[in-house]
Amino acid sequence: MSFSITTWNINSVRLRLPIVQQFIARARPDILCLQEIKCREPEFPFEPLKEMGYSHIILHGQKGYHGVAILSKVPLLEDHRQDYCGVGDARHISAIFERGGRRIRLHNFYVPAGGDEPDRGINPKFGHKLDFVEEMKALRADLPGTSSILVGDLNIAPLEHDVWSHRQMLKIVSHTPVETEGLLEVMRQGGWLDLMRQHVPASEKLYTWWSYRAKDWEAADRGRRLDHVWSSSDLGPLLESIEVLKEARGWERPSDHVPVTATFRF
């Protein structure tokens, strides 16, 4: 049986509810993980989304900033939030679901963007990002009796072809060596598989984000792969497909990120 999980930085779920509904009507993922929902729990649009089949919703919200949510058609057995860096930001939520006789821990992350200057000495936002990634190194994929999936806007494009120009991006936040090496170390230490690059070779360009600043984002195509889908080693062979819905960047009032859907055969 196929089972799909989508990750999408929606950049305000209330503002962009129409395109969330448009996407759901088209793709119908079993689980939808949203980042940067920009609202607290009482303001979240539960009813319209429950009407579309997502009867199990958990979220970690914050007024006007950040925020992550998991919308699921299957029961979620846990609601766990971790306060990375201890600053009170709503940037992580996880739950357990069961499928195909497996118990699976699902993490949904929104890693700090890090500001514009890649120097923690003059830019505290960049320091916060590096500290956040450092704490993520403790996260293990292979747990006793439990598989793992990690999704989200990690705000780092770690590989050469995750950006439109490796050479020109080396001093740009999201692709600096200290960030990329840090995120790759999170994967190595935690035993995580990069499922997107399992499906699309690392030698091929792969983007999930296109800047609002571009006058014609599609023609310029200066993208970055900031959104990720990882798993524990046992789930790698069960991956059927990865879809990056690039056309969503051109929808009405779009997010600058697009949905990424992983489909498994459990």
Second form
Amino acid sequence: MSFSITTWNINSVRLRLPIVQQFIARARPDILCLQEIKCREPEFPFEPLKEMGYSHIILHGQKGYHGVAILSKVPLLEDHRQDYCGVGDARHISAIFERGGRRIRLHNFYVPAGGDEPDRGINPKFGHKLDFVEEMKALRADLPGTSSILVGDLNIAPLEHDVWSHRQMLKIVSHTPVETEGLLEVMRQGGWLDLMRQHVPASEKLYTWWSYRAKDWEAADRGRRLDHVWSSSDLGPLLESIEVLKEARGWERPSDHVPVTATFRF
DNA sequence: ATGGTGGTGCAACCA
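Structure of the form predicted in complex with the DNA, given the form predicted on its own:
Entire complex below, previous chain first.
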């Protein structure tokens, strides 16, 4: 049996409900994790998504900004919303699902983008991002009796070929050394596997986001890998495939991020 | 070096 989990920064779930439905009709993931839903719980379009088979929906919403949701075909247990940095932002939600005799905690993150200036002395948003990443270092992938999967828009492209030009991006927020080293340290300390890079070698370019500001995003192809799928070490051998649906960037009224789907053998 | 586009929700902020 296969089991698939998609992560997608949707940049307003209400505005983009039609392409969420288009994606679901095509990919039919067992679990869909969304970021930047940009609404509170009362405004979330529960009914049309439940009708597509996602009877279990949990979310951490916020008016106008941020917001994360997990839509699932299987029950979600022991849900939790962590307030990173204690600022009241809706940037994390997690829950446990059970599959093939395993208990798996699924974390869905929306890490702060961090503003334009990569200097916490003059840009508090960059400081907030670094503090957020620091706090993520406490996350352990391997817990007694529970496996883990972490997905989301982490707003950092950690490896050289996660950006179109490593050299030209070194002072650009999302690829500065303090961020990329911080994120790699979150992975190392927590015992997390980078499943996208388990599937696609680190020597190949791999992007999940293309700016809205490019004249022709596809021709320029100046992408970044900002969206990630991580797991505890026990799930690594069970990964069947990773699909980055690049064509979704060209859909009607697209998000600037595309869906990333991990399929497991369990 | 600069400005480019798109979201929320009606001005300014965020990405």
